[in-house]
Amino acid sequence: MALEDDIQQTFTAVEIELPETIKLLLELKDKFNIKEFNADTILKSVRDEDAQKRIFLYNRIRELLNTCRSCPLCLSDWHTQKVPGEGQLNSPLVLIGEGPGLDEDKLGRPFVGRAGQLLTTILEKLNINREKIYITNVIKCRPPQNRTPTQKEIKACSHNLELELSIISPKVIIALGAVPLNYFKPGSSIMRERGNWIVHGDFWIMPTFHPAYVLRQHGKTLTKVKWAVWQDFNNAIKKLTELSPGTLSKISLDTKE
């Protein structure tokens, strides 16, 4: 779709605000003197070819997030800083968690606490380079006492995740826990849906347990939950290989810069 068509469809008698994706693409066109007018073509070229344009978009996404005042979480005493997604904007695989915890809030990075360490271990066992994929959360500010975010907070923050996904356009998403699962399929139970594919638009979504949930288990339950998560991650990687042959090598630990 041409950018002009995107803009024309957006303007109505009651709405004149452009989608954030289109705003960023217009900025990108201006900064890099891009002559192309097709939004999909521009995004494809950015994903496939141009690291400098990806860096520009990544930095702008972070800047837009830092200006977000859509909900009161950013004013909470439990909140130190916003935690943007981290990784590559051309990743075919995106991992989505619930929201930042204490460690993430301190460091400004997603999944850096104990749950993040377990996640990194899982990825390494799958020969996936964490730095080559994209990891983010449904909400970007830490809720008080790490409580589950409310639906109002999720809705207020949703434009940030939507912007990330519209730029990346991943083949496969791994939804870590109930919150990202319900973001894509409201009213769902992670216990029932875990391990079952969800097709949402162009995304293939694999729901699985959050690493923090795994860490809370003990004995036989721990063994069962760990095996379930391992199966889910393996199935996600298998689907990624089916959907986009050859991309797995680009995100492996063996990838050469």
Second form
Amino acid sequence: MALEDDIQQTFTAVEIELPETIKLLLELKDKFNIKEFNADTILKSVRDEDAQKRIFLYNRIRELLNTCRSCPLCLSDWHTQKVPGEGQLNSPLVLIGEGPGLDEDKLGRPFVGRAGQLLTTILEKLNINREKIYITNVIKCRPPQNRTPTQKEIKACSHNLELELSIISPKVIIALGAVPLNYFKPGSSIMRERGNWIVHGDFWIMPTFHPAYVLRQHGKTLTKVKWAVWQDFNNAIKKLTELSPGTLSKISLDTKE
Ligand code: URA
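Can you return the structure of this protein in the form predicted together with uracil (URA) rather than the form predicted on its own?
Below is the entire complex, every chain and molecule, led by the chain shown above.
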């Protein structure tokens, strides 16, 4: 992807909107006086080297989300604020949930309720620091009565997740539940697909059960479901180690910086 090509396009066909990622990279170029013209090279250097530029992008992604009016969810009485993804824009691992619930809507942070506590515990058991990875949702506004988001809402919100993923370019994604699974592979069943890798562009996606689903189980089913989730997370970490040797130490609980 060359920035020049995209800019050229706007001159020849002014009605073509520049992709959000390109617009953001043009802002970054301007702000930091970057001479490089290749978007992939700029992003790679931002991910590998430059914390200042990552902070700029992180804040801009949040500001852009706050201006989003792509669907009416943010107008509902069930909605207090948008819930952006949080964590590190250079994380090789991204976790994607469905959408904010009551606690997330109140605090403006993803996965901070009971399901979030379970998720944090799973990550800690794997020696992963949740602050060192990136956690987000398919939709960023709480739906009324915490219902499943509609296809229309998911589509309308997709530019936000696409922007996050194109900046982060993670190696491995853990899709938590049916909504993120179907975002990448429409028409899929989480019961059938969990534990099976999906390769989507450059991403390796591991679908697993949503932590809220785990919390609703009892007895033998609970044991089975917990085991499945544990295996899926372990397989995701194993794949991460294969694809990107050395990255695990950067997201571990023991790393200080
Ligand atoms: N469930 C989700 O899917 N996302 C959250 O952020 C919290 C609960």
